[in-house]
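Encoded as structure tokens, the following chain is the form predicted alone, with no partner shown.
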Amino acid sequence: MIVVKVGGGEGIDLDAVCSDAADVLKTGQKLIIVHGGSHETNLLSARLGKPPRFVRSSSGMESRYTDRETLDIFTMVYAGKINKYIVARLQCLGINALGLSGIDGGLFKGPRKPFVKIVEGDKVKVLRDDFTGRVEQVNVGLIRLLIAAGYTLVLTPPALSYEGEAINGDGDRGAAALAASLKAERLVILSNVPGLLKDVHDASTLISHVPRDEIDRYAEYAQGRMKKKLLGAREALGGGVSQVVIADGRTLRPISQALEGKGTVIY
């Protein structure tokens, strides 16, 4: 089993991802797709007069501020537009795809954060109306049932809190939890960059290999969303996944190239 997390950043070609996924699946390889939708959420938020707001924690992690209205927009894009687009493309390519959010069947469950501490300038603030959380449980039984029935799964946030609320659970860490729960061989994280770069403005500074016990040392190069991708990689490896590849989702064969080792291989 391979879990492929398709990022939601600008520039990722979903048609190419779907075409390549179909080719990989037709070789007999089992594969589950988990996807994001951050760029499309930003665009829709702006159109609806609710510009996106991103906050930074004291540890330097950046995340989307998700109040109730933002959660509604987030769900429309992730579980609606993008999930169904990917499913439709795969169906067109001969793959019997089934799209679900983490809410459906309690696929992804975890705690909603009671509050979020953020840093703005030199001040620390507390947000209590933020619907974010972390995936702790994966409904592996339902996933195996659907796979046995012949479906290729396309999964996406939001997740479900233990209190039954929809929450914005990070997609990279959710994919890591899924890969660990399934004892997947590999987790592929596709982004709109070639991988972990020493200089984010220079693709030639790609770090091609990172041993698991050196992730913290290489984390100093991670900027923005890459911090959570490395965190997800650490969690997946800690859960028994053999290898994580952070690779470029903007190519014609993004999954195949990642499986060939193109990108940052963490092992």
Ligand code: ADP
The other form holds:
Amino acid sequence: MIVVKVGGGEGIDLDAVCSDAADVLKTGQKLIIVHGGSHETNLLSARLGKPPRFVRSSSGMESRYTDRETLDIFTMVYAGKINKYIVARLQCLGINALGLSGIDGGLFKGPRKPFVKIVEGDKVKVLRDDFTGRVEQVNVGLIRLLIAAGYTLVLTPPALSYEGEAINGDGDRGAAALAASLKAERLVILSNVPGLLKDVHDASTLISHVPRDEIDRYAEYAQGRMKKKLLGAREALGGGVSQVVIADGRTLRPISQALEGKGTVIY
Ligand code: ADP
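Now that we've seen the form predicted alone, could you pull up the form predicted together with the named molecule?
To see the whole picture, the full complex is given below, headed by that same chain.
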């Protein structure tokens, strides 16, 4: 089993991802797709007159401020537009795809943060109307049932809080939790960069290999959301996944190339 996390950044070619996924699946390889939708969410938010807002936590992590209205837009894009686009593409390519969000059947569950402490300039603020959280539990029973029935799963945030609310749970860490609970062989994280770069503006500075016990050292190069991918990689490896590849989602055969070792291989 391979878990493929498809990023939602600008430049990711979903058609190429789907046709490559179909080719890989036709070799008999089992695969689950988990996808994001950040860029499309930004576009729709702006069109609806509610421009996206990103906040930085005191630990330096950047995340989308997800109030009730943003959560609705987020759900429309992730569980609506993008999830159904991918499912339809795969169906068109002869793959019996089934799309679900983390809410459905409690596929991805975890605690909603009671509040979020953010840093703005030299001020620390507390947000209490933020619907974000962390994926702690994966409904593996439901996933196995659907796989055994012949479906190829296409999964996406939102996740479900323990109180039964939709929450914006990080897709990279959700995919990592899924890969770990399925004891997947590999987790492929496709993004709009070639992998982890020493200099984010220079593709030639790709770091090709990272041993698991050196993730912290290499994490110094990561800024913003790349930090969450490394965190996810560490969690997946800690959960028994043997390899995580962070690779370019903008190429023609992004999954195949990642499986051939193109990108940053964390092992
Ligand atoms: P996705 O939507 O694909 O999950 P994100 O936007 O969440 O992608 O994270 C990928 C982004 O991380 C890249 O677009 C890049 O701007 C940023 N980034 C920060 N530091 C690095 C780094 N050292 N190497 C590569 N990308 C980095």
